[in-house]
Amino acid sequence: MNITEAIKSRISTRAFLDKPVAEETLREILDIARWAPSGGNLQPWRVHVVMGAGRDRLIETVKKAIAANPLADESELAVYPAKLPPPWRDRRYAVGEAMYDLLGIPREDKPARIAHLMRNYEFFGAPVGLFFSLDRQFDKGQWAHLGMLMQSIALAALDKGLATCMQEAWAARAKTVSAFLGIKENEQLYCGMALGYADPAAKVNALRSSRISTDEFATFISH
């Protein structure tokens, strides 16, 4: 697989198959997306893997927590603007309509939209939980960094077979996360990521969502 199949055919999978990945396959992802660009070498990023046991107490932990208060937002950081105009509240909106379309879900079900969120506290299946989290001195330039970081991770996968899914939804539940974790106050938790093998069966993995033409976002300045 080449650098453009392989930025092509990423995709965000929501279902995966119950089947380990190694720990020296992990190690070998990381030491590829070690070498993600990184201004002024700063390298400024932390990363927590879960597998195994680890991960089943963190989901369980995490689970608990949303028994607990199923209303609570331990979110730090915005995921999106509180009132996401035009262009991109349609844009989100049509990728969430096409997944529950995937899914058989109508928007009058509730439950079952509710439902599958939460498989965002499972990693959808995934055998192997990434959480990303920087030192709080850091700013806008050092969270580029990172996510130039997760790419990384996510194309490396990639190409030893595997497949990602980075995961914001895990931010609402930042301080049971980072707690878990053994996060010190001075960093703060960005976001997770699931990693392991896609189920080819699962159909919302047959989900592609659109992008815009290089016109409407890129502007060219020739003299």
Ligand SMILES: Cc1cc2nc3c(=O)[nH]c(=O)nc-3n(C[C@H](O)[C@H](O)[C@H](O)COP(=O)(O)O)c2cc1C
Contents of the next structure:
Amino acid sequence: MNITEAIKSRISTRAFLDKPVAEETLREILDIARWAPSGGNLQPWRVHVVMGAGRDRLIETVKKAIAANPLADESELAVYPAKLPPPWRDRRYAVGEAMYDLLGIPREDKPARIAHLMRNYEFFGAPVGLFFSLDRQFDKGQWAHLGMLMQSIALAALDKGLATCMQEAWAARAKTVSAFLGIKENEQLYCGMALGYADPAAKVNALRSSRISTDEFATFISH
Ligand SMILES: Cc1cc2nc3c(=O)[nH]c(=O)nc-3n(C[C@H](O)[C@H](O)[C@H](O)COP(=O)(O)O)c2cc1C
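Could the form predicted in complex with the ligand be given as well, to go with the form predicted alone?
Let us now look at the entire complex, which starts with that chain.
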């Protein structure tokens, strides 16, 4: 797979086959992704992988926490600004509605929409979950560097026939997840990532999000 093809074909996969991924494969993916760049070559990232019984235990732990306190929000980071104005709000709305359309879940069916959201906390059925954390000393620069690692992981996985979905949803259970993973006080959990084999029969995996044109986000000064 060439790089252009990889970048353009990576999508967020939200239904996975019940098919394990070998630890060796995960190690190979991380071994490739560790070549992602970072300012000053700090390589500020930390990655926590859960798979097999470890994954199942994490899911169970988070499920119990949700059952005990369904509305708790353990986020330290706001996933979006409190008031998300247009055009960003419209983009978020559009991709969400396109997903629920594919799933056949109308706007009024809140329980079904919530049930789909809750699939985040099962990695959408993926056999592997990754979590990313950073030392709390780090600022916006290092957060951006972590993003480079995450995309590199997604592309390296794709090259091995694997699919991913980045998951900020886990931030709502950051304390529970951090305690499970043994993330120390000096580190902050950012995001999760589901990784596994895409379920080709799942309707939700047919979702193709749109993008604004290059001229809408890029400026060229050439004279
Ligand atoms: C950092 C990050 C966190 C995300 N968190 C979630 C999430 O919690 N749940 C989810 O279903 N999708 C999540 N997404 C997927 C986005 O909705 C998706 O990337 C976007 O709609 C573009 O679609 P595409 O990834 O298929 O190209 C996340 C994406 C990124 C980059």
